[in-house]
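Presented below, as structure tokens, is a lone chain in the form predicted on its own.
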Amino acid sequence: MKNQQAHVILILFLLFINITLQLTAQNIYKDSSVPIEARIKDLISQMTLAEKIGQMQQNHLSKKNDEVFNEIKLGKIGSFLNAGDINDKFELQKIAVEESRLGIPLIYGRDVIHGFKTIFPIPLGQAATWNPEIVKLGSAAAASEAAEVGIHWTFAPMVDISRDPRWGRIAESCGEDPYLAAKMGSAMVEGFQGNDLSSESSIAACTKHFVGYGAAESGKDYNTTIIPERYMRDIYLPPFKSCIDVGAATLMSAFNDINGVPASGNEFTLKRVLRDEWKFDGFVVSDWASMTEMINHGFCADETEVAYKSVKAGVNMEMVSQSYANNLEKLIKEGKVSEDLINEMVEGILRVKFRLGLFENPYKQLKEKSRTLSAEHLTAARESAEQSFVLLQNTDDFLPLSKLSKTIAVIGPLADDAQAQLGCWSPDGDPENSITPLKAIKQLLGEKTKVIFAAGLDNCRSTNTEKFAEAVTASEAADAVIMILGEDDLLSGESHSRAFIDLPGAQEELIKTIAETGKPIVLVIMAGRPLTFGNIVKDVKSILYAWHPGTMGGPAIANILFGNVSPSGKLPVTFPRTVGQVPIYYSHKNTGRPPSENQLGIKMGTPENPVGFASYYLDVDYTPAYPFGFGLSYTTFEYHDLKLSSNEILMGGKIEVSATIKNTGKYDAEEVVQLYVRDLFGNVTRPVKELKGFKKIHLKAGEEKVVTFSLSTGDLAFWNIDMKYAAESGDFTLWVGGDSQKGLKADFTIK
């Protein structure tokens, strides 16, 4: 009897242990002490197919209703973008975490592109700072402000290489150069994500648009791109690789097709390059309905084929459209898609959610003292704007203006337009928080200087000249005229391409009218792209390019114009003389008949005797209006004493390149020292110059510093004729200078 009781007790004990182990095993994914990969595997093993497909769906929340609540309960939605305020987010998250079967948290995305409430300069302007640290600081500020309202994930940075200023989204880019875009893009990722993605002040980055979107034909948004693989790997892919190398959590597939294959169904880019070669383990989200738009491309016959091609290519999450939700289960039942592939796609999504700490803290938000619009953030935004401004012209050193002027006229519709200065993609920026240039100039000068304002035009696009007379009267009464013109925030950004990139409306006519007063003019241009304005450069003394400078654009402009700060921005993109030169960029290939300097007009010769025939225009100088890397200062810099540690490098080795830079003027200032290299002869033709390094230095008046760059043979590698990434032996030229057109020059050889 005792043996029988003991046997029953043993069985019950073993049964209890077994049940306990099973319950423990089923809850592994909830245990933060367990490695993330084990938690992912455990959670995947417990999910139904419908729940897995639900994780692959991102919805735009148009309104809350029972249908939305029910879909969350059933695990049919994994993410929202634009999900309302923090109370809305928490309400939906509570349903996901507490009422769905497995309690998988939602991830909330938002377009936090160049600030949240504190708006920094547009990304193209930030690239003009040539200062990765201040770019990183701006993204960190944006992340902390967005995190306060429960945003987990931003759709930034955009690192599309952009060489066509007609394209509206060039404003979101870091410009034309792979090296500069890589440095700026990776700094943005580091700023958004911080040292720990699970921190309450960090949000996940989404590097976009993968890939080649900036090469859209004719500068039209969403358009076709034709990019040979070598160009893709040498030019368009490196900024993405740099962002992934610093830990970018997610990527976004682009709208465009690439050589006939749309980006959201492109196995070469999403599978071979991203997963197989780069070992990316985060997730890819489609752009807004970019998957179902593959039907319009003519790549897919219907949404079933959309779902098939997208998941096979490697798109983990579908933004807004519903092809996965409606078709994946059917494709699996038909044997066309394996559930193992679905598991792989869902693993990427869960991995990011775990890394964000959402399973431990699904109501994640920054709870400490609010940093939104804090003095620290506003100061950073002002400094970022100051460093982004590019001084293009300063005849007779007219700038900086004297603070002792008796009367200043401020002319132009953008001088007091609080919204326009925020630029495109600033959905959470409030113009009430903007300090406009007019307001800042008045604050800076105080009551001793009279500031007269006249808009001159109803808005920047207006052709109505009725307000010219008022602007003329104001100018005639002033010692100097500050004209603030350009594009408003609606003229650049997504789906805002322009066939002509002149100053809009009657702005040129206004400038010429004011010039007739004989009063000296400072022209400040706000814009989201390079503009062409060659017709008016002789009518003004100085030209300051201010991009769309953000919340603190006004104080930044005032500080620059009146000499509190010397301009230090450098162009991240080439400025054409006319739209007919587009595309124009510094790192072009040479031709068999390169033009002579300033070659222009009809040359003598015939096809039989082609004297003077060259690659140029008959009617405009082939050179740019302003080259990549260009930007003036209130002081002058002298470059001298270029030294190479050796004129020969063994393959696999490196050399040190140094130059001495002296501030030869009377203002303390910053200079961006730039290193360019040319591979003179390759087994495929190489660009005439490539940026290989830059350093921003501060020099007091009269001070000089030695700036040193390390240049390895790996820095000179490219995709060669055999499509292998390698450096070649041979002859090279390098330059160290203040822009892409001039600098100290030296030669070296790789042995």
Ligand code: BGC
Given for the second form:
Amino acid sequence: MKNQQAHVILILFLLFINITLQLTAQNIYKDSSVPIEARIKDLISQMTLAEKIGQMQQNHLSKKNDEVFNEIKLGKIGSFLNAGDINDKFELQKIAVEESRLGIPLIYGRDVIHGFKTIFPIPLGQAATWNPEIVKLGSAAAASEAAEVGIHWTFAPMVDISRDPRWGRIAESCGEDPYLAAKMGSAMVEGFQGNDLSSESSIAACTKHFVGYGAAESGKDYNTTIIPERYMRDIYLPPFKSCIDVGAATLMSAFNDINGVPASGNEFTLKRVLRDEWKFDGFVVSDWASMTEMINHGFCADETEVAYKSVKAGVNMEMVSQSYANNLEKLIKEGKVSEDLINEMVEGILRVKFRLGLFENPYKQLKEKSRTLSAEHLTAARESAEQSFVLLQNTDDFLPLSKLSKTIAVIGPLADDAQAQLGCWSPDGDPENSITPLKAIKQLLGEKTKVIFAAGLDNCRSTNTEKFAEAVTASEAADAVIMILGEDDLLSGESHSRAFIDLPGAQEELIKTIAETGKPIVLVIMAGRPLTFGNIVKDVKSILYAWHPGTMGGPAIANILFGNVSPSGKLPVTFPRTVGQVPIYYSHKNTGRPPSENQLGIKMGTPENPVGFASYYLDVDYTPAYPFGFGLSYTTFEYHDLKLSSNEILMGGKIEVSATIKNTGKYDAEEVVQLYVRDLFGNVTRPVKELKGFKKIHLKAGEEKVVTFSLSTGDLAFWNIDMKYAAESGDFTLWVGGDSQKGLKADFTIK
Ligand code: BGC
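Pass me the form predicted in complex with this ligand as well; I've looked at the form predicted on its own already.
Full complex below, order starting with the chain above.
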């Protein structure tokens, strides 16, 4: 009897211990007071292999049905992209949290690229502001609007360096330069994520596309990239590193083949650089089916090999395709992949879910008073657009136009195209909210000025010239003509590359026809890339490059054209004279036979001597149409008094570089002061110039300011002949100026 009692007591005791252990175990990962790493460990210890693999799957929600519900219930999906409206998101989340065994919340991703409902300028335009603060503000606005509808995670920023305007996705990039892209990309990360990822107004950033995607051969999307390791490290990787350094939660592996190894199976970039060197502890999501496309690349024979190579490289989550879901279990059973590796992959995903606060707040949604399309966001979008516009030409100071003009003709198919101005990758932007240039110009000028509109062409790609006559009549009746031309939103973006980068359709012809009226023309170009338009520059007085400026593009254009604001944008990318010059970028090497000024535009038939054999073209200048960093203002700036705190820097030390900038014109305006450096001789050849600093300053008419940069030898480091990242002693030249081609110049030495 006693024995029996003791037995029962023992069983009860064991049961008690078991229940307590289970409760404690459950409580650890659910307990927000426990450090995240301990919660992750606890949760992983409770997960089955199938549940772990489930976390690694991201699906696109095309339809809600029982199959989807059931998969969530079984823990087979960790994330959705494009998960419908807020009710859909809550419905699916409820199943994940309440009906799956461990209640792990789903993470919802979406392409919130340059705004959500309030669309800001395309990223290339935002980069042209050279103003990280306004860029950060734009991303914060986008994050809060997206957070209102339960989006947790955006697939931005894109920091692919691009030196090829044929590539349609240059629109989404921050341009050609690693330093500028690093500053702009990290500002975007800070804007999206705020100070605290768990805050309701923050969404996780995803720095993409890792890596080299913008180097696609011939500018054709998804094309092969060949990037020597030194170029990879000096040019393509730094913007990613900056984004990781400011805490980017996630990263996306790209579509492209890098030197023979596709990005989503690339152990060098994903493992060695990202994990081992940079210590990235968030997670990597593949780009849409970029893993299974490794079969097309000829890098994997089947989906089993896809899963094997991707997980080995370190892709944590598979977007849309299902090679992990279908193969990882088998690979583990066969001993080809260890469960420890799977744990590592899942840890990264859970870490971000914990950091976002999803375990505490799975129905995370910004619930404050809605800021979507608020006056505050619209103002920020307008200011961002104003600062992004680059004044390329202003003959006879024709701009700004007088608000007292009697009649203005507004010509062009993009003058009143509410959709085109939103640009690529604005899936949630609604053209109904756009204010077009035509509307804004009419509003700004009021009743006193007659504004006559004629599209001139049915759309920007049309070659039908029937409507030219109407545009001519409108122009003849006007004091000045504003032509709003360029590319519609569909001519750039993913898979939308162009082999010709001229103004499409019969637009050049339209300009020439209007120019024949003798009326002065202001040309506003909206586009997702640098275009070539050398044929018409003489036909127009002024050229304002407006990119795709977003919801508030119209008021921003009107404010600039009529002088409420002086243009202050500077080119984040070199503009070629012709597509034949591509790739063309300011930070090129000198070559053994650099051309000189007298070799500009050498004509066919010129004898070899005396011009000599140099690195130039016979049929076009070797110089660009407009250089990187270039942009005019309504005022003039004078640079003087360049001072260096010393002309020698000891290795490991730094100097201060200062210059005085004076606004010598009539308008209050902003100027982007730029610092460039040339390392004259290296153990590997060095670029002719590299951007090392910039500051955007405001100067009232007549005002002057001293701008100071600090330059350390660390800023001058590069990947040297031994593949070490180090600065080298020797001679340098620096320039401080308003673009990459002119500036005050000084020499210094690293000892
Ligand atoms: C693009 C990514 C994007 C993803 C999800 C892909 O086609 O390359 O940039 O984030 O789709 O929409």
